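Take a look at this one chain, the form predicted on its own, written out in structure tokens.
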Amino acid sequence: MPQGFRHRLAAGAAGLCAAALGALLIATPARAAGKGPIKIGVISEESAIVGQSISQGAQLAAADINAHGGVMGRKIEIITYDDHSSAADAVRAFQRAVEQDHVKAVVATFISEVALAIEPWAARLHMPTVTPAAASDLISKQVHDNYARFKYMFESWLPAPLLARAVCDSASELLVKPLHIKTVAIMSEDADWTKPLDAGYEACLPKVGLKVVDAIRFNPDTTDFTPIYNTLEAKHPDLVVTGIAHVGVQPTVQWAAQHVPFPLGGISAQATNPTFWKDTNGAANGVITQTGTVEGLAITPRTIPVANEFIKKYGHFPAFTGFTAYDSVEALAAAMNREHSTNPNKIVIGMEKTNMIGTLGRLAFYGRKSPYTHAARYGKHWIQSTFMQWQNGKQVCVWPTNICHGKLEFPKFIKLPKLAAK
């Protein structure tokens, strides 16, 4: 278990003085309020697998915490809200969670635009809030630039510039050195989170030996990727690095159907879903993407047990947001236990002390001096993220190579420099 949950101190029993019936009646509600469940709100899109995994992961974490004594002797209660991927609905849910349901913390959304809409309300209502997947660097930048106001916001996953660094690190080891790949094009949806991602790509790809020959940003409502692929093919890249989350199926299906000759790598959030192979009717074969983990991979001693809990309760392996949401609730509960308080300012202090073995690595948050204040730390000693490739219906972990032992395999229509040289 993460730190703070194996050795919990039982809450001291409060004595009641039965001096008078009136005094007893006055004292009873206050006592009940202090002994009732600690509520955590969870806001996500329940119709999406990525969003549904957030609420499921939070529920599993709460059950685990409660089975080990709760927080200060009190149970954790998860209250879920469906935001329908709407910033307006998410803000209304956030306001209801805080002002009507009296939650003590919130875990919210995988969409950057939604997280950015919630962030000012977390500041206004002094509500500790963790986003388990939203990647825009503006989230942590606001905390860094105006700490006193925005200190209540945390990210339990990596911001976009660090995701770009992970893509570059993996590309260097998997593609540049062994496959002689030298040129790359960037293909990203036009969204808040991809602006810093693309800037990160353009900065770090050349450093690992990849010349950027084109960069295309497309509307997330795009349904025909033929013109985009035609444009990219004219530039003859050895590789296309993606930054896509709102789309995924259509560009993948057309890539395979049209035998586009370069590999697709980078970040394709929908490709992390266990249903993506079926959703694309197998067109995903060969697609590489950053993810949290894959089935059977033990990133930490917590990964497989939590995955097994998901499968037992919900009948499927979760999207990576299920793991990050699980860790978010564990971190919040540990912070409350650590500070022995549900006061929002003390929860923030407790969260800043987080240093725990989570499901996807050691979770800790950057401090006030970092441009990524309150975002999850990146690196081999922290959260590194993993890269998987779809191979014959399975998600195969291919990087980092110290824990992943899969080898890259590509469809026959892919033209690689190393093969062309033979």
The other form holds:
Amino acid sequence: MPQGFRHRLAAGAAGLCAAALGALLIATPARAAGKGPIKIGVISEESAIVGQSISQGAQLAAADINAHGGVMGRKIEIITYDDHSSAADAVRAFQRAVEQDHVKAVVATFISEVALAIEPWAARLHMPTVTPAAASDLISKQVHDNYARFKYMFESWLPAPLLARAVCDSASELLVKPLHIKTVAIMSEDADWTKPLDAGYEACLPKVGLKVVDAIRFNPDTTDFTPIYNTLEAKHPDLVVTGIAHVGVQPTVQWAAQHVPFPLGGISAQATNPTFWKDTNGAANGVITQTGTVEGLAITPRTIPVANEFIKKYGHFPAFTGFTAYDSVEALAAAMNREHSTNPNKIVIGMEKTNMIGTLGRLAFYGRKSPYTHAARYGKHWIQSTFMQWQNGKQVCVWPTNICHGKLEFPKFIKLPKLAAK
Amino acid sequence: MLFLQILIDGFVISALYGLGAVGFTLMFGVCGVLNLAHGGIMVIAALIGWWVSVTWGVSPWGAALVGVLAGMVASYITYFVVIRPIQRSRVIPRAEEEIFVLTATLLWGIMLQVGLDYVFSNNPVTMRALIPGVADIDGVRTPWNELLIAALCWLAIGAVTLLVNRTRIGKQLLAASINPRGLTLLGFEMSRIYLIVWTVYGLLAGIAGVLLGTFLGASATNSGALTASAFTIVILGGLGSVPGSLIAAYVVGYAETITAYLVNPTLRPIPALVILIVVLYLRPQGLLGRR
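Switch from the form predicted on its own to the form predicted together with its partner chain and print that structure.
Below is the whole assembly, all chains and molecules, this chain first.
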């Protein structure tokens, strides 16, 4: 190698090192001073109403927090990423959020499979992450089983076994006693979140006096539900308890079109969308589902103001994920404020101390001893969820009965045991 | 009763599959175009039909008509914007035209899906039933709308069969599928024939999309599955063979229905794919395809 070239190479390398060092010296004090906004990444599917509500709810929370002085004097900035409900896209977005955009926390997804793909990355990159709707119990089980590694993951909505418990609690009050419903069939899509849900149903339904006569799981790509309804009808259930989120419109429309004679109740995530009535051309009439809240219902003093703000800003009532995403960002901001830090481990400590009045109830997370570590607490004094029924184009709240005063009404083709007895 | 249920459900779903596949196979048989944007065009018809119904309160039949027109417009756009420039290109070698068309329709299909996702969201929607009510056929409850769907599908398929076999235009289409060069030498303008095929295709895809929208519902994310379904049926029946596609539609429809009733709804698509693999292995040209 010629001497002159070697000198030039050495000089060039030294120059590059000096430039890099200079850049580091310039950049480090700016970051250390923390004058810029605190970034929170939001990953969801923008073309789904439930996913769109996540980013909108998070934006709304950030705007409210910023209007009240921000966090430690710094603004919150929401950076959104569209994952198209794909685990691969979500993981790429998560990596980009952490490594390129330097977010301090992430709010991500309503799909359990996607949340489970993100969870190891939250652990690996030490990134506090809240899922506002994914319900698989595996998410909190991993935190419980390997706390040191997975402690960065939180759920601001209920895990599937607790969702099942809410369905059983409401069914006991609404259906067993007043309507004499005695037998049920379970109809769930084949997905991660419905495995613990179905197990929960099978365990708790008999305890509230409902005999399970059949349980059908089907592919989430199913479009023709005729064989499923006919198979279920042969078992003569008084009610079909659902566990569906990837599907919703087709089973509802076919239930109404075919005059399937039993009520549909349980969890039908798409039925919580305010557009569901239009999507089904009114076939939703009579469908009962668990949800966060309905328009006009004040679960806490914060529910209606946030809903109104949402309507004012986006022109429609949010899907329940709009509320849970709002609460997620608020909980993260409160945790940062509480610990005076954006350090991930400090945020985790701050999140574990969460005990705040959210939009859907009092939000706190289960501790290390609970099997649902870092999932939202369930109960009368925490988040209980509500049950609504579609009645003539409106979502009518029917449970918990202390705050909901709607009465169940069913389409004419439904044959209830009580009516048959008459 | 179970037998009757399977018979009726299988018949309705197979008729819909058949209608969806007939246009697809006609397109390949005459124009040599394997249109991978097929599902997207069907979904456009269903979504536009649904949209006019909920936005302007148009009656179910009026919405269906608008949906069919939307399917035809989408078909013309596919032809004039995507296919014709490739067919007229002097840069693309004639021998490679088919692969260019195939790729173009694949990309166009993806664009349609993403565009529909953006405009309508990926929430599935259903159009209002063309006729309400439920029929009781020897104890089997079947919506009148489903029986109407089966009837309309066969009406459309019958009309296409008459068009192809009994009219002057149909004879030109048949000739074009057998020997397009000969037809050109006789003075027929191939671009006119292609335009007729794209019109018939748009009409069939539009009707299939609208009927699908009133029965099973539609969403942008269905596009790929609908194309795959039509593709499977057409390959099974034999590329370019209309009777083959109809037989294949019934094989697939009944295989799915029987599996859903007697085995498990989750396994519904499996037997049709197994049949496809076996047929391709034993008879690569499909049930009624030409070698």
